[in-house]
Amino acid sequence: MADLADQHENFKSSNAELITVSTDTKFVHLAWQREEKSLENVKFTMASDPTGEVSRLFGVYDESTGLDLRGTFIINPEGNLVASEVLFYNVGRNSEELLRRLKANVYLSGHSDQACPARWTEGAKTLTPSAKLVGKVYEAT
């Protein structure tokens, strides 16, 4: 959560919304954020689920533990899921990518007829797939 605080004006700027949801209750989430020090910086809705029912619907809750893997999704302004990722307790996540696959999206969400490469990064260059596009995306990018 401290790497989504450290890029959260860049999400903000990008029109984005970040809500963290686990089943922790919200005097758990209280108290990380007034003991953990790396947490300080955290301005963003921080949701309780301790019935685990969001975390049902997105398909992170384990119902062995009773916890929540870790799913980072993005939802287009219509609703939409546009990317998901799933990742086990133990591996954390990386804003700096998110960051990019939200950009990629609020991208091609007015250019529905390219594709943004792998690595791609704002401004750069884009792929209009196609048949003459097959076995030659390393010349295109």
Given for the second form:
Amino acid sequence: MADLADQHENFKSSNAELITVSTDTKFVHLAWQREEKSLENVKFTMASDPTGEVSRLFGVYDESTGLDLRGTFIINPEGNLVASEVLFYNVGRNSEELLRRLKANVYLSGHSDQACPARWTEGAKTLTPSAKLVGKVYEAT
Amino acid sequence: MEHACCGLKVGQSVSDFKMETFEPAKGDFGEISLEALKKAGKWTILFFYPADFTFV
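Could you drop in the structure for the form predicted in complex with its partner chain? We only have the form predicted on its own so far.
Below is the whole assembly, all chains and molecules, this chain first.
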């Protein structure tokens, strides 16, 4: 959570709304954010899904525990799901990778003929898939 | 776990949803909906985690 808070401004500057979700109520979110020292810089929205309805929609609700798995999803402004990742309870995530994925999708939304290759970061070369590129990716990257 | 259903796949359209929120920036409660976020032209990142008061 603190890792996300560190990157929050970067998400905002890409016109993204960062929303964390668990099955806790909004009252518990408030109590946790005020009590836990590592959350003092959190400014993003903390959403509550006590019935698991939204969590089920994204396939992250664990019926046997009533808790959510560590799912991360990016939805574009048209309402389409463009990135999806789910980790089990015991592995944390990396906000830099999430930001990289967001930036790649934002870039491609304005350059739909292109593609972002492996380890692409903002400003790096992209690929334009075509007949000419077949068998020549090694020259293009 | 075996019965997890309804998992959206990338490329699919996401149906509208609403949730109650706590907004630390305002110190107040609120509500979000996908519809409102789409109207505002925003990219939406949903970051699910197991429970408050644990590591996230």
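Numbering follows the first chain given and starts at 1. This structure is a prediction, so every number in the text was calculated from the model and none was measured. Between two forms, the rigid core is the largest collection of C-alphas that superpose within 1.5 Å.
- Once the rigid core is used as the reference frame, the Cα position of Lys132 differs between the two forms by 2 Å or more.
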